[in-house]
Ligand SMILES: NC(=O)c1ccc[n+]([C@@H]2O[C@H](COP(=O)([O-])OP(=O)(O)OC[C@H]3O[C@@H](n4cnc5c(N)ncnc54)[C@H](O)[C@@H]3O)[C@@H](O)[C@H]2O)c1
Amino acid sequence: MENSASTILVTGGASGIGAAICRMIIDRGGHVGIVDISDDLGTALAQELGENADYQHADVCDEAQLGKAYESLGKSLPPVTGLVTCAGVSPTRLPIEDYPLEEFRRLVDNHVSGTFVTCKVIGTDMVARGGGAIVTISSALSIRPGPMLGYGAGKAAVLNLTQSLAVHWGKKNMRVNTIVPGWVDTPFIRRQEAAGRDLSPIKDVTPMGRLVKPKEVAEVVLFLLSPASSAMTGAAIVADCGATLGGGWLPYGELP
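Since we only have the sequence so far, can you give its structure as a single chain, in the form predicted in complex with the named molecule?
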């Protein structure tokens, strides 16, 4: 992020990683437009963040609704210079034999169409106004397959979409990068725990032995929005406490 002149729009900004990004942008002197479907959380966060923040409701898969929200934010905030596509839904953990097609479609659609629509509506306008930076949010499941089929396929497509847009807008002063988070300690993960999932095996196979903190992802996002990353486009930055590396040497036994 450049400085107080930066105005960043964050989809899925009402909760978890998105909310941590919004707080960090305000702390560092920028403006933030929060777009989400969780109106109570979004409104409360905008109030907490003060006059440099605003909240608008929009489902990121709905082009007309997102366009309207973007127009409204344009009345209360300076023109958007950066975009973070953080809206997302929790994975469903099932083997393919039991995985309903509708559920697969829901997960792919929310992540892929949501990122596509957001970049189409807001990214296109940013390009028309001289460019900026976009950060999408993929997942460790996009590079390390797991039993969360719709989610993993969707996030792998988000990574590919990010790189396609980086190529497409490369000469238009628009950088497009993605973060590949591991397990981040947000309501998203806590919902898995509430549904009976034991999180300790995740920590056990993570080299750093813990979940990623939302603030740690926010730091990387702000780096990718800032001129410090001016040579980077189409990059996929892994922020996972080492989770995608696997559990180390234990399966191979003691070293001689």
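Show the form predicted alone, please, because up to now only the form predicted in complex with the named molecule has appeared in this conversation.
What comes next is one chain alone, with no partners or other molecules.
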């Protein structure tokens, strides 16, 4: 972030990666606007973070609802200088033969339309006020295929949209970059483990042998929001403990 006066809006900020980003923004002297549909979690997080944080309910696919939330945050926080589009829905793993079109559309629409609407509403206002920085959240599935068809297609589109907006706003003092996380140690994946999912195959294919920590993703986000990345726009930064690299090694034997 540029300085202690920075105000960052984080969609999907109530839990997981988004919450880690919000906490780090506050820890480093900034202000944060949290937008989510999980009201209990969002309200509790804003209370935890103190007077420099505020929460507003909004579905990122609803342009009017998001605009209203943004307007409300503008009354309690300084003008937004950075945006993180972290809102998303959980992936569905089904073969295409059994994959309902409605479910595919739901996943793609949430990630692509949600990112588009968020950048349209908040990004357009930021440009009008002199610019800033946007960080979108893509996925390792955007650059390597996997069985989560709708999720992967949606996240690949987020990466492309990010790069398109980087060009679109390039001369307007607006930088737009994306992060490509691998398997992140969030409550979502830990709930899967508690339900019986074996996480060892993930670790076995990951050169660093572990999941990514949410705060590690947050560190990259804050770097991309800061002047330290001032020449970077349209970049896709992979933060996956090497998971996207492991598949290229395995045909020759086990990972070192």
